[in-house]
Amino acid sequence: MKLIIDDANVAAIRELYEYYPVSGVTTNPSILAKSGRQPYEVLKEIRSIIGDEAELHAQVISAKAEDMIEEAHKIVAEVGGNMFVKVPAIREGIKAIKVLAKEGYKITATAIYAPMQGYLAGEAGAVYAAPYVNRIDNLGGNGVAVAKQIHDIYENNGMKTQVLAASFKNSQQVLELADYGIGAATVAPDVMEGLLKNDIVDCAVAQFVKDFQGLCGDGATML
């Protein structure tokens, strides 16, 4: 399962890229608005940090398919690199995905709350479908189960589309989907840091250092 950063904070992205094996960055209109900067300015800076080969996802805003298609062309032309255009899996969005996929654009179908949305997006030609795990939970559903079901639909029907699970509240949800073989997950920086954070591990490492330095002297290492 690929790990992708879900944020537009360039400082956080730069730090996570330094430490973790991530495959790219996803954004959405709300995330970009939170940055307080102009969208293309932020997207281009992110591209400069992650390089041309890494995935970068940005979402269209328009309500009509024809305008979504025009926005998609603009996003890819402006930002460049390995660009994925996020299109909501609604009626107009599915229409836009069909056209853009035929044109060779890489599409992430987003705002997915139900398996049938994922199926239709895959049939339309989306590379990824992004179910909102935690948001589904908040509506009384089971977000992890929905992501798994969409994954199974793709596997059982021989479809190339992959699940890009989004909207997580904790690392356990990410672990469960990784164990299941989901294609990718996009997680906020705090959740990504939680994948590794463990006080017991920190204590074990500290004990190793204490024992070694008790033998070789304060500050000693294998150097």
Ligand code: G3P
Second form
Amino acid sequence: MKLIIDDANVAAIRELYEYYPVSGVTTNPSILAKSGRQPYEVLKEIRSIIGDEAELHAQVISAKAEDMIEEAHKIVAEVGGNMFVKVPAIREGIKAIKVLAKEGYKITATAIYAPMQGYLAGEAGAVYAAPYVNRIDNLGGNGVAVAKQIHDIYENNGMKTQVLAASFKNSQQVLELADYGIGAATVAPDVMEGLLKNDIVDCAVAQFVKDFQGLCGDGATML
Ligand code: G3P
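Next up, the form predicted in complex with this ligand. The previous block was the form predicted alone.
Every chain and every other molecule in the complex is listed next, the one we just looked at coming first.
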């Protein structure tokens, strides 16, 4: 499972890129709004941080398929590199995905709350489909189960589309999907930092240092 950063804060992206094995960055219109910066300015800065090879996902805003298609062309031309265009898996979006996929654009179908959206987006030619795990949980559903079901639909039908699960609030949701072998998960910085947070582990590492420096002196290392 690829791990992707779901954020547009360039300082956070820089830091996470230094520490974690991440494959790219996803954004959405709300995430871009939170940055308080002009969308293309921030997307280009993210591109310069992560390089041309890494995945960068940006979403269209328009309601009609024809306008979504035009936006997709503009996003890819303007930002460049390994660009994915996020298109909501609604009626107009599925129409846009069909056209864009035929044109060779890489599409992430987004705003997925139900397995049927994932199936249709895959059939239309999306590279990824993004179920919103925690938002589904908040509606009383089971986000992890929806993501797994979409993954199974792709596997059972020989489809190439991968699940790019989104909207996580805790490590357990991420772990369950990694265990299941889904394609990718995009995770906000606070959840990313939480993946490794464990006081018991920190205590164990501190004890190793204490024992070693009891033998060799304060501040000693293997150097
Ligand atoms: O990009 C969509 C998804 O990541 C939204 O996450 O935390 O706003 O539910 P969230």
